[in-house]
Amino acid sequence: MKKRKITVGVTGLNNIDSPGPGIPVIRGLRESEFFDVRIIGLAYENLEPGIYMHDLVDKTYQIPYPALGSDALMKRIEYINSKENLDLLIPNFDAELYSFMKAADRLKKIGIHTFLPEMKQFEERHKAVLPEFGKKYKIKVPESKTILTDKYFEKMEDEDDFKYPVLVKGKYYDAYVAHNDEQAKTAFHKIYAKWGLPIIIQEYVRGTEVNVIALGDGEGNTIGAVPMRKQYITDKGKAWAGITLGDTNLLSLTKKLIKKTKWRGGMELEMIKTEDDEYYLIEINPRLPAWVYLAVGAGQNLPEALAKLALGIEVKPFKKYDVGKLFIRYSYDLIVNLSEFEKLTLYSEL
Amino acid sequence: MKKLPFERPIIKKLNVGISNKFGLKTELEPITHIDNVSVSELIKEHGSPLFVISESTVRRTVQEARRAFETRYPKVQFAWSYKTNYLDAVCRIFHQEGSWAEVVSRYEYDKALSNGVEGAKIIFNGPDKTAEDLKIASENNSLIHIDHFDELYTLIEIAGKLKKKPRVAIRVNMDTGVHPQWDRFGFNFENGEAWEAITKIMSSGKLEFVGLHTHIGTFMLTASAYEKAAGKLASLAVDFKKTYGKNVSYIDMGGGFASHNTLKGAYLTGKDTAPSFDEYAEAITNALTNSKLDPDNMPLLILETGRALIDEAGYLLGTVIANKKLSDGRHSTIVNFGVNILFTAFWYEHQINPEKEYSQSSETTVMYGPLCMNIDQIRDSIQLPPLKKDDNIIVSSVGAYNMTQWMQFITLRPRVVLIDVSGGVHVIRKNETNKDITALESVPGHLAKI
Amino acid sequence: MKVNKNIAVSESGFLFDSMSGDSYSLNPIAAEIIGMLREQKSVEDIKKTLLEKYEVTQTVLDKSVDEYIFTLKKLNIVK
């Protein structure tokens, strides 16, 4: 069969010790037996390693941060499109999803397909509103509460049901376990300084953390889903090794959730499995995670499937995956000439 | 041979890892014209700094807001929030567009009257209304929004001496899931105080209870809070009908809609995150139409939004005074307008563009105003092309609050011009002079000679 | 005034200091000035050339060039 040629824009080329999902997504696309892909890297910073991985990324353009507004971003994408004629765009950063979701129609008009969650799906899974999400979709979530002052901790155990330890979390990023008032207040101020208010207090659920990568087709069907447990975690809390699990409960829970929410696009569910075999949903990441290549290696090429969905090509749900496959991350030193760095820095293209 | 335009030579260290995020063309785009009027001509003619208001932007924005509400709800009335910008010319544009006046002091009340607004179309809000104010407002048949019980009792006392019943509403505060909760104005919904106030009004027999008012906060970035608020006011109106057999004639949802400015510390720009008029309208009208209000007798919906209607129509033009290196190596730019006239610099990351085209280079700079005061900082970090002394810059979206909260401090306040819909430029506020300020002062005899 | 030997400037305005490993970007006129310094031109001559070529007053030019040279010295790019 002759492969179909497509040009795909991919962000998240920061394949560093806390990696973005861009490079693993590209590896999945490159291994597709259906597509012959030309990869256009979209980079925010000039040292994102993927920029210099010429066997994976054909050409890279720098794009402005979402913080500069979607107008600036869209103008840049339109310029890149005029050179490269993109068929598909796969954003991989949480912080940029909002801008790309808002721009989805505008992108479609210039022939660029995306396959992103709907705004409503994106908004209702935010950490700060997780309890409502749990109630709505009948899934267990840890008790949590939004607070605005550290005085809260002085009366927490008397007035509310929370008992130490609790998790203290920022609205977007950061989480600390606190075992007493003092630790809670320290965590509160650390997060407040970085991410502002509100701060979220979450019940600490004891158990094992398990994750599921999944892809929903937007109609309620699960195209693929692979559960994984982290085997080794770095001091940044990132998985350095993980193994696919044969946990059917976790799979059926994922499928139910996708059915009810009609989730569109990639997702990662972070769950805690307690000793009594209960599952608590901790967080939903609204995109494919950095360990997506484990799913590819286990038999589910989710990046390829996502590309097909985006382009309106029929995709049959995956029926199986290999249980007991491991991923082990490693680092690798690329050698780069200064002239490449110079070219990218000055012209924002390489 | 024609000489080339000069640009200050700059050298910028490349921070590896951190991209030249502003190095892309779009960020340095000059603003050469406002409504087809040349910025440099405006400065030449009227001086710098200079406030500019675009009449067509004002009209377009208010029409857009009306369309969003009127296509969703049968009876809608906007009331111009005077405190947001009470230059007479600006107020009159809104009144021409059909807006009533919403005032919070006797000063603003009298201003609205002198702008030709009929008494019955003035909404008198706020905690500070004197007995005299209440009497005048009652006689003019204005809508008095009662803020607290002291005011309510005073008004009942005054009403006894008047021939007609004052028309009143109460301001209600409530929990809409938004923090901080504005509970310092009006009567609380959840603890029953609001109902208590209504009961008092009705039992007095001296006031005509016509409406319910709320104003849930400012720069509200989530439209859903309005849905909760509208739902709560509707439930009060339903209870009122049940108890007293009368319909409330209006529900006033106040203001607080966000403009496109970016709040300090926000990650995404205001332009991307501010809900549209359609989103606010959808939230409010949904709550009203889904409530138990009698569909055949829906109350008039009043909106007092200020900021979102005027912010984008205002520009501040200014000029670079100097470039300076700070001791830690950072670059700084001193411009000729300060926080005394650009009050909103305290909470916004104002968008600032150059007036001319430069090369692609940019530098990070701290932008200071001209005041001899440490707090006079316009932006703590902004990427700009290498501006030099006497180059002009344009601050966008300054129409709300600056021309009312500005201070005569250290220096005099600048001129304000209006660009009308056909491009004509009109001075709507003259430059302040020493004489204007000192006219109010007097020197005792023993200080006449120094 | 001399540009240090370990300084490399590309046509695109990319300056690399091989002693420190720092890299910089220059706007066109900044690169032009380094080029003239390389040719051993004095600061006075450079200013004269620029004044003839660009639409600028003596005062603004003096201030801009002096400030730039001061920065170059501080960064150990010129001696």
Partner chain sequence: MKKLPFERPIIKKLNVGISNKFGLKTELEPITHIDNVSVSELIKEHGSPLFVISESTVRRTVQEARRAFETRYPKVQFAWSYKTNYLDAVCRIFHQEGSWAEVVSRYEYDKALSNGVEGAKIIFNGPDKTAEDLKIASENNSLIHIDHFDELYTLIEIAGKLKKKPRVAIRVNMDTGVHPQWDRFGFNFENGEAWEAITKIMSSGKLEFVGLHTHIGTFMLTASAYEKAAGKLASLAVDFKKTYGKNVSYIDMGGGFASHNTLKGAYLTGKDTAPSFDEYAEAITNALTNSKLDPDNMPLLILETGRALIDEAGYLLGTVIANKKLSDGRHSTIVNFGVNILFTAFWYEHQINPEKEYSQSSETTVMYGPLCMNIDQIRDSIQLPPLKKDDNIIVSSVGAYNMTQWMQFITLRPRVVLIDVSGGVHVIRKNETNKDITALESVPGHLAKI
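Please read these numbers as outputs of a predicted model, since none were measured by experiment. Whichever C-alpha set is largest while still superposing within 1.5 Å between the two forms counts as the rigid core. Residue numbers count along the first chain shown, from 1. What changes on going to the form predicted on its own:
Shown are candidates 68, 328, 140, 97; the hinge separating the rigid parts that shift between the two forms corresponds to 140. 13 degrees is the angle through which the smaller rigid part turns against the larger between the two forms, based on C-alpha superpositions.
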Second form
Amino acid sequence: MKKRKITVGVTGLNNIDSPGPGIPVIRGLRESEFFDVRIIGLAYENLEPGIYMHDLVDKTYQIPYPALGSDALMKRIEYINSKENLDLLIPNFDAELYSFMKAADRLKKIGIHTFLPEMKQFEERHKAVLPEFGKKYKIKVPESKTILTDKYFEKMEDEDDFKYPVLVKGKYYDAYVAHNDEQAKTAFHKIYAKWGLPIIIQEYVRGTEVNVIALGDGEGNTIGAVPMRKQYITDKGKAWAGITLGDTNLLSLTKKLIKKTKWRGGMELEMIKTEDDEYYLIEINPRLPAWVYLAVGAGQNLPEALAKLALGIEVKPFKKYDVGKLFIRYSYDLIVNLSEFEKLTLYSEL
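Condition change, the form predicted in complex with its partner chain to the form predicted on its own:
Just the single chain follows, nothing else.
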């Protein structure tokens, strides 16, 4: 079968100690049996390693940060599209999704397809309102509270809100376990300096963290889902190794949630499994996670399936995956010519 040629714009090229999903998404697309892909990297910083991985990324353009507004972003995307004629755009950062979702119709008018969550889906799964999400969809969620000042910790236990330990979490990324006021305040300021307010305090549930990557078609059907347990975790809380699980209860919970929410696009469910075999949802990431290549290696090429859904191509749900597949990340030194770095710095494209 002759492969269909498409040009895909992909963000999240920061394949570092806190990796973005861009590079593993690209690897999945490169291994597609249906598509012949040309990859256009969309980078925020000129030291994102994916920019210089020329075997994976054909050309890279810098784009403005989401904080500058969706209009500035769209003007840049329209320029890139005039040069590259993009068929599809896959954003991979939580912080940029709002801008791309808001611009979805505008993108469609210039021929760029996306497959992103609906705005309502995106908003109702925020960490700050996750307890309400749990009540609505009948899934257990730890209690949480949004705070704006570190002075909250001085009265937290006195007011019987939470007892230590607690999780201190950013609105987009980062989470720290705090066992006392000092640790909680330190975590608060680390997150505040990086992501701003609000900060979320979440009840600490003891158990084993298990994650699920999944893809919903927007009609309530699960196209694919693969559960994983982290085997090695970095000091940033990121999985550096993980193994696929044959957890039928976790898969059933995921499929029920996708059916009820009619989730559209990729997602990651972060769960805690207690000793009593109860599952608590602690976070929903509204896009494919950085460990998506494990799903590809286990037999479910979710990046390829997402691309098909975006382009209106029929996709049959995956029936199985390999249990016991392990991923292990490693560092790798790229040797880059200074002239490439200078060109990207001067002209915002390489």
